[in-house]
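Here you get one chain, nothing else, as structure tokens; it is the form predicted in complex with the partner chain.
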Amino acid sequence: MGDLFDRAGLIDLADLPDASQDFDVFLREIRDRFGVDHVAYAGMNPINRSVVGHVTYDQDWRAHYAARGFHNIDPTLHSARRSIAPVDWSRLERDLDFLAVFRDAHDFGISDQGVTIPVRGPYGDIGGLSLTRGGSAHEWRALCRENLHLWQSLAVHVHDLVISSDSFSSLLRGPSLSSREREILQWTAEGKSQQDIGDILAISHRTVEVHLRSARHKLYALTTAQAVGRAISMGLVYPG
């Protein structure tokens, strides 16, 4: 998991200057990396109730989608987000809303084979990352099985960056590292491996990993190296 970023071969979204445009770039990278047809993110900021969306769909479908008001009924947005687990679209009820959106989607070459990964933040902010890909159901299931844990992390990563790009929310969401998380980042900055740190602190290396993952999340980092860098720049950890 530590090298999710390298394995996924993705750019570091948090380091890019122009957020809104770069979210689209980031989603396109996710699309190409995993070989899916499209990737979409939609999230709601609970403080100003604003809805933010970023998609890889082409302009025609985006215009049609907006003109028909599909964002009001799209079950991949509304139902799927109420689950805590990723929702394969086969689980969504084939009701009038679903059929309305996906009959048109079909005409634009968009498949109803997909998954939405719901995200919940600590302040009631919610979001979802959707990936869709047509073709063999067998291949789709295999793709999901293999990558779901990566998609989970990416979904939360995109969500955190989109929500925190709003200045008031980012104020609320300053990193609150526990002393254990800080301690583990400090040992990491000293060049210790997870196994070493586990031995030093007399905890299992899996516990070290869980704390590191949590620290990465709180620092909006996909890699441990990034997390250490940010923790140092914030004065939470001393350079090794």
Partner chain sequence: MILIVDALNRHKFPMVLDQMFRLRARVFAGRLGWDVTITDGREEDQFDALDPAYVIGLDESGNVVACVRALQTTGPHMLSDVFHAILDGEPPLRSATLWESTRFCVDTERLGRGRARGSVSHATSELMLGAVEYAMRSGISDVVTVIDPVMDRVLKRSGNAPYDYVGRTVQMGKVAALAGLLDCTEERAARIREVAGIKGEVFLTDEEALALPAIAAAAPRKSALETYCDEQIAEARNDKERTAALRLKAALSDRIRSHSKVGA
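Same protein, different state: after the form predicted in complex with the partner chain, show the form predicted alone.
Excluded here are partners and other molecules; the one chain stands alone.
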């Protein structure tokens, strides 16, 4: 696969031709380069609120984490969504959610000593790159001081790779609106009422509402105005 790191310690993504198809390999390269136990990426799709994850944890912990629904309570994820600065796990509140996740993690040999670096993208997407290592707290703090600026750059690179992948970007940029739904949203963006649109398209205003309801659902919008705004931001329709 070649040397992914230049003299400054940054990853040259051009040397990883299939990075977009094999994020786990990419994360293992980061893990081995910096001598940490594990590296994990989690990103939230702003359209359907799903969480995309790529980790170096073994399959047993992955299965346990998913089965327990820990992504819903994991404080490392939730704190990253609220922060713009790196989140030191030692500063997280030791509440019930923290204890639920990390007591089980400990049973799988995973330390509660780590950091999560949040990333915010241009589509409202949010991601976080986490690194963890057990052992001496002094050594961990020294490792963070030496490499945190590099990890912040890596977090952005990893996030950009994920959101530009076909599976993720298709949801971000192109919900599966029908041609009729897009047509009706376009007329709505131009200020036409449902009755106006029905007259233009020779359909009933009730049929117009059915298509709008479907479009709102696909765009995860609460109102028609919100659906139009999201469609415009995604380039699916144009401002009137």
